[in-house]
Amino acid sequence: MTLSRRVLRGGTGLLVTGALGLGGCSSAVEPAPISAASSPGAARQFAPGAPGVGDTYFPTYGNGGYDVDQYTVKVRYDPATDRLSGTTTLRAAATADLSTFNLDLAGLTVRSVTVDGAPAKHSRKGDELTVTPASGLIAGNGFVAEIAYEGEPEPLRNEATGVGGFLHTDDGAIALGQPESASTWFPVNDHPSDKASYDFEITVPDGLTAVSNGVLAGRNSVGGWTTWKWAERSPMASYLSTVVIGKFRLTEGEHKGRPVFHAVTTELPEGAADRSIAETVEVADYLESVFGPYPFEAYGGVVISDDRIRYALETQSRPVYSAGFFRAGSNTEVVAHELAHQWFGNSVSLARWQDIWLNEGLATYAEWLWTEHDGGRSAQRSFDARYAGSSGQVWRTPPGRPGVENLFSESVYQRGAMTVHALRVAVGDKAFFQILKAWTAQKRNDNATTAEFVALAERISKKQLDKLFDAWLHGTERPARPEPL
């Protein structure tokens, strides 16, 4: 994620101007174990999974028990009603044996659910719904979960991060949001350690676009209403998709033999925000070549003018801008990071939140590298510019472990890119681009944390740097300047 900013020259960094929005395996976050496993012959014990994954900033979020590999989600909007109705179809694997299992779900009315074709029993108690199988799920199994709902969305509100998720606009809405959004217009284990597949068939009246994830797979109308189907093969974290209706300007192409899709809003003039969006797959191309090979099956970027979103968000394979990134003229290091958010946070992502410095650390120091090969300032320039200029708070929040009222500061963002500056000074250029490009090969589509991060390190580049990462991830005052180790 990108929060809209304006840069302060002359050695000031970075200083944020907008609001947050709510937010953009081996390795993924266990779920608490809910029953013994049992013996040959033995009477098995099935027993509720987990209302959470455990996850130490986020205890709620996501559920235990299960794991699941592709979603369905078919759902109709009105704007004019505000309404909406829709079907999520989620085949999952049971980790253990379950008499009852979990979904995140706000707001709207679960209608009926079935499991593997049966009636399914099912409760709610705030953001999340039970589902009681008409019998035990057995550790091992796959199943098939189909749930029914309607009514009208509402965005999610916390404290901490703000408000996101399904935001009703003039002629359309926006699901949108980080660290969670999803829940408000389908249910979903709503936790980044539980990757899935996704299609999705967006139905709204004739006129009006729906833009998602991953590939156009098709567009019909029948009756005054357009279904936009889109299918996103590669596993996709659940903040990571998105929905994006309204009236936009489409271009349509291919490059590398993959789809280009780009929407941006007929609500501002044809300009910067349609240049720069143009940009995306010359941006992708240079990343590609620092961080290996572009991770999805489509390109592509949607630009929305609305006042309660000033950020940018890495939604998987089609980022979504605010507009207000544009109302100074082009601009392509925003569109740098969020595709390198394509790599670093979406390809690979988080076992845990607590480690997103991993994600928007790696994220802007990929502005420094474009902003380098686009005619500016060096890599090495921005880091001085960030290290002489940072306020305090930076060096009082260390990026490794921001807490959660910290999710989305300065400091993950730009200690955490000085983090990565840090590194390639230490190993050296040949060691620091091999890292990259090993993570990014080694930790596809799987899930990742610090400690495998700096494991990789120490390995690539045949160094100790315990003290580094420590120094600059995890301590409160400002460490000295990196040196070659």
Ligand code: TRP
The other form holds:
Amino acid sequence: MTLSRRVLRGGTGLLVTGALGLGGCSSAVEPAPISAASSPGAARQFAPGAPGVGDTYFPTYGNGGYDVDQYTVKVRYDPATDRLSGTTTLRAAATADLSTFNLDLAGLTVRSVTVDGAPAKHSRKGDELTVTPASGLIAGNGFVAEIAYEGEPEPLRNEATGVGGFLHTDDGAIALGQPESASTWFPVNDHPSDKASYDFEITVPDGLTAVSNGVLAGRNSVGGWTTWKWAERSPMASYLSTVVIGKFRLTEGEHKGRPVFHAVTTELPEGAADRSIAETVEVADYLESVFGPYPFEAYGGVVISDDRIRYALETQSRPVYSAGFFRAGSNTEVVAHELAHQWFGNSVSLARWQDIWLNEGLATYAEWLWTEHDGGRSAQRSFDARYAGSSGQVWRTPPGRPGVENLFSESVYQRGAMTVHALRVAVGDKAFFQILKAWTAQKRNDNATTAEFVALAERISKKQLDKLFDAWLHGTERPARPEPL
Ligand code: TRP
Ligand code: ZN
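Starting from the form predicted on its own above, please write out the structure of the form predicted together with tryptophan (TRP).
And the full complex, kicking off with our chain again.
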């Protein structure tokens, strides 16, 4: 029997009415696979969805058995009390016959869950929320889950990768982090392999701004509260979602028919930060000339000032920058880095965290390209400086399998960029830029792996590149200086 994807099933279930008997199960009991023997056709085995997608670096991230297509996150946050409350609705399709499925949710209290409008049982175990629908979900069928929840959000602290997620600030909040963040403020399939579109409706006290991803779809104020509506219509990995709440200097404009929305914290006097992010569209236009069309519907940047965040992050269509980047004056290199991620990381996303060099190596290489374009040192000289000056740690750590503890290490960024340059030297400029453009075109809004990148580079250059990539991505000593192949 063929069942079309994305078809929403009615509350009664197509094949399994009465056969599951899960309604009486305590949600604490792990339901064993149940065969729907009374249904017509082949017997179905309804089994619990896995509590992780099986990423070797982060086995519990994400969940098995379904694929989310769209999230609608409607939350109210009051900085005075640090309380968040609201609902998240997700439209998904089952990829297996499911008796239960999991969502990732850190902290917070779930008040109720419905699946296709019918009440569903739910239980929590650590950061895993298990939902037991009234009847099993059939592989290939769509379903809608709605989760109502509330509480005081807490960030996640990962020993290797630092703090991620929802942080309460003096007069607002910042939800930001990599490799995880989203599950601290909404229930989510928290792995980049399941990209989805997002609608955000964030309600905050009047006078505060709530900035998120994508296009500003409306703002309205009722009874002292303002709701900011944002829409990210291109598929987005969950760690690229953000909300930043506080007092900001806003700049709204348009570029190439797309909205531009910048926000700089009013804690900073107007200056280098404002000037740097104002160059977003100029940098994006340059990157478009080397990587292919800008992949998203909106442009922008957010500058925050919080001692706990000393990074920038490539949150989709609207990177967030720590004010520290602009302390010494204008800095468009960091803008080039975060914008390059819109192609490498955001449009073309990781299928597994081990391949992080595909994001960071290419984004760092984009800095080198931008610097050269902007009249600074050439990409070749940036390479030479790193090749001569990198530490033993960089040469010992293979960026192609850095390990969780070195996921954001210098090797991933700098040796990753050197790998890109080694490819360029080996295949020549013409093939190199063809490879980059073909990669962003063929994998647009998709997920990709290192093996696929190598295969594409070989196909376009018509050269054998295994040795080159092995040495640069997997070797534990400094590779030979690159030469044309
Ligand atoms: N990916 C970010 C960049 O290259 C850096 C980063 C890693 C980060 N982990 C983070 C930023 C956590 C914020 C929070 O720009
Ligand atoms: Zn980066």
